[in-house]
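There is one chain below, alone, in C-alpha cells, taken in the form predicted alone.
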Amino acid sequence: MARGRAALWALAGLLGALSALFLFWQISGPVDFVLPLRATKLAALVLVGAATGIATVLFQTVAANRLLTPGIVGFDALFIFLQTGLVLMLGGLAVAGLPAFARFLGETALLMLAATALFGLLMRRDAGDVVRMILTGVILGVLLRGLAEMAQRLLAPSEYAVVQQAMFASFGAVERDQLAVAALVLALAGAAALRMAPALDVAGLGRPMARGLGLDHDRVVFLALALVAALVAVSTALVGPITFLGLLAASLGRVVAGSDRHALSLPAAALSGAAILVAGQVVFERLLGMQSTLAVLVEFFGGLLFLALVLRRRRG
C-alpha cells in the first residue's frame, strides 16, 4: 500500500511537470492572451484523461475483463450518429452556429439517457447478465455506425466536413463553462467511485463470491455503471470520442499502482490518462511543432496495446 501511494505521488509529480511544460515552454506573444488559452486546453486534457481512466477501471471491474472499455457498448457510435443527424436535419451552417454550451449540455444529456436506458432495461432484473448488456451494446454500436455512414452519403461535401471534424477528439475548441460542468461531474463521480472502492474490490471477485461475502453486488454494479455513463458522456460531449485512451490509462495505472485495489487503481488510472494526453500534446505542439489530432496517436498506441494484451492472454 505504501509503495502504491508513493507511486501515485510520483505520477502526480510527473503530471505537474508535464503541465508546467505545456503551459510555459516556448511561450511567446502576449502572455495574458496565450496563457489562458493554454490553461483552458490543459484543463480539457486533464479532465478528459482522468474521466476516461476512472470510467474504464469501473467498467472493467463490472465486466470482469481488462480488455474492454466503455466505448465497446456504443458511446462513440452514438456520438457520431448524433452529429450526423444534427447536420442532416439542420444543415452544416446551422449546426456550426449552435451555442456551444447548450449543444454540450444536450449531447451530454442524450448520451447519459441512452446509457441509462441500455444499462437499466437490459439489467433491470439483476446485474448477473453483464455479457448480454455488452453484446447488445456492440450490436447497437454497429447499427448506429451503419446508419451514420448511410446518412453521411446524403450530405454535401461541406456538411460532411462538419461531421468529420466531430469524429476525432479536439481539445482546442473547449469553453470554460463546459469545463466547469465537466469538472463538477468528474469531482462528484470520482469521489463516489473512491468511496465505493472497498465494495468494488469485493465485486471484482465475481458475483457468486461477492454475494457470499454479504455484498449487494447488483447495487454496486448499477452504481458503477451509472458513474461510467456520467463520466463517458461528459468527456465525449466535451471533446469527442477517444476509443482506446481508457485501455492505455487503466493498464498503465495498474502497473504504476502495483495493485488491483481500487483505492489505488482508480486515482492511478485518472493520473495516467491525464499524463498520457498532456505528454502527447507536449510532443505534438512543442517538440514537433505539429497541429495533428492527438486522438489519432492515442488510438494507434491503444490499438497496439489491445493486440498485445489479446496475444498475451492467448499464450497464457
The other form holds:
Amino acid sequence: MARGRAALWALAGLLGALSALFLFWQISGPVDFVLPLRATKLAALVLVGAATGIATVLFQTVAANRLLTPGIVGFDALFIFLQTGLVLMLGGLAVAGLPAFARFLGETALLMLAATALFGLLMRRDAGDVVRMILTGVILGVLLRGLAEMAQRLLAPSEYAVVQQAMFASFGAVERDQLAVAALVLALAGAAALRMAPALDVAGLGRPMARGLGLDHDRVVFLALALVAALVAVSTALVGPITFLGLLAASLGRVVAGSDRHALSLPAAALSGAAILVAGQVVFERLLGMQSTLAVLVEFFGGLLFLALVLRRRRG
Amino acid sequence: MIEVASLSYRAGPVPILHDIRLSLPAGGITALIGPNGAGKSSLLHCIAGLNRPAAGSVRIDGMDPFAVPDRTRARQVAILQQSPALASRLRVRELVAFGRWPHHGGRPGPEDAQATAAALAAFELDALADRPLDTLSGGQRQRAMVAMAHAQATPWLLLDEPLNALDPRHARDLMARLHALSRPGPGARSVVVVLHDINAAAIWADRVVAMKAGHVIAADSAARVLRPDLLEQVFDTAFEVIEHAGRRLVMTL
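For comparison with the form predicted alone, produce the structure of the form predicted in complex with its partner chain.
Zooming out: every chain and molecule, the one shown earlier first.
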C-alpha cells in the first residue's frame, strides 16, 4: 500500500507538470485570452481522462475481464444511440432547446437504465466464459454503433447537426457550463466508486468466491454498471467517444499502482487517463503542429495495446 | 447441527439432487464421498446458501442460509470452492485477509489482522505471504484458499476437494489440521469435506456420507460406511478393505 500511495503521488505530480506545460508553454498572443482558453481545454482533458479511467477499472472488475472496456462493448455507442433516438422522437429543436443541465442529467439517467439492463443481463449469462463474453461484447458494440448510424440516417440534416455535436472526439469546442456539470457528476461518481472500493476488491475474486464471502455480488455489479454509465455519459457528452483510451488508462494505472486494490487502482487509472490525454494534446498541438488529432493518436496506441494484451493472453 | 430436509436441486432443467434428507451433528469431520457427478459439490453449495434448492430446506444451527443477510450467513459458514485459478496480482496475505470481509465489511480492525496472521501461520504460508498469487503453484494457491476460509472463523467449514493439487505431505498436514480444528474445545469448527481419496476419509473422517446420482446412499460413522459391499454399490467397482497397523485402508481391486 505504501509503495502504491507513493506511486499515486508521483503520478499526480506528473499530471501537474504536464498541465503546467500545457498551460504555459509556447504562449503566443495575449495571455489573458490564451490562458482561459487553454484552462477550459485542460479541464475537459482531465475530466474525460479521469472519467474514462475510473469507468474502465469498474467495468473490468465486474466483467472479470481485463480486455473489455466500456468503449469496446459500446457504452458510448449506446449513449449516442439514445441521443439520436431522443432527437428522432422529440425533434432537434426541442432537444437543443432543453436546458443543458437538464438534458445532460436526463440523458445520463437514460443511459444508466439502458446500460444496467443490457450489460447486467450479458454479464449474468456469460460470466465465467471469457471468450464468449469478449465476442458478445464486441459484437454488441458493433450492433449499437450500427443502430446509432442507422438512426442518424433517418434524421434531417439540421437535426443531425444536434447529434453530431456530441459525436466527435473534440476538445476544441467544450462549453463551460457543460464542464461544471461534468465535474459534478465525475466527483459524485468517483466518490461513490471509492466508497465501494473494498466491496469491489471482493467482487474481483469472481462471483462464486465473492458470494461465499457474503458479498451481494449482483448488487455490486448493478451499482458499478450504473456508475460506469454515468462516467461514460460525462466523457461522451463532453468530447465524443475515444474507444481505446480506457484500456490505456486502466492498464497503465494498474502497473503504476502495482496492486489490484481498488483504493489504489481507481485513482491511479483516473490520473493515468488524464495524464495520457494532456500529454497527447501537448504533443499533437505543440510538436506535431495540429497535423493529426488527439483521438487518432490515442486510438493508435490503445489499439496496439489491445492487440498486445490479446496475444499475450493467448500465449499464457 | 446441519439439517437438510427433502432437498431437491436442479441446474437449469437438469435435476441434480433428489429429496436429500441429512442431518450432520456439530463437531468432527464429515466426509462426502461418491463418484463424479454424484452431486457432492451441489449439496455443499446448497448448504452454504449459494445454490438455491428447487424444493426442501437447509438449516445450519437453526439458521436458514437463504433467509439471512449474506454477511450473516458468511459468518456462520465458510466454503472453499473448486475455483478456477485466480490470475491476480493479489498477494497471499491480501487473499487470506479477504476471509475477514464478512466480519468487517470493508473496514478491517486489529482483530482482523490478527486472525489473518494466525491463518497464515496455521497453514505455513508465512514465507509466501508477500508473493503474488499468479506466481504460486497450484498446491500453494490451494493452501492459501483454505487459509482464507479458515480466517473466516465460522463455526462451519465446508471444503470442496481441498486435497486437489496437494502433494502427500501437504495433503496429510491439511487433513491433520482440519482434524485438530474439529476436536471439541473453544473455537472448535465443524468440518464438512468432499474427498476423492477414500483413504483420507478412512483415516481422518468421523462420519462419512456416501452419495450417488443425486441420492444419499449412506450416512454413518466411517467404520460403518467404508465397507466393501457398500463402496461397490456406490462406485460400481470392487473394493477390498484391510486393517493395517490399526488403520482401515481401502483399495480398488
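Being a predicted model, the structure only gives us computed values, none of them experimental. Residue numbers count along the first chain shown, from 1. We call the rigid core whatever largest set of C-alpha positions still superposes within 1.5 Å between the two forms.
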Once both forms sit on the same rigid core, is the C-alpha displacement of Ile139 at or above 2 Å between these two forms?
yes
On a core-based superposition, does Gly92 travel 2 Å or more at its Cα between these two forms?
yes
Has the Cα of Leu78 moved 2 Å or more between these two forms, judged after a core fit?
yes
Relative to the superposed core, what is the Cα shift for Met112 between these two forms, in Å?
4.0
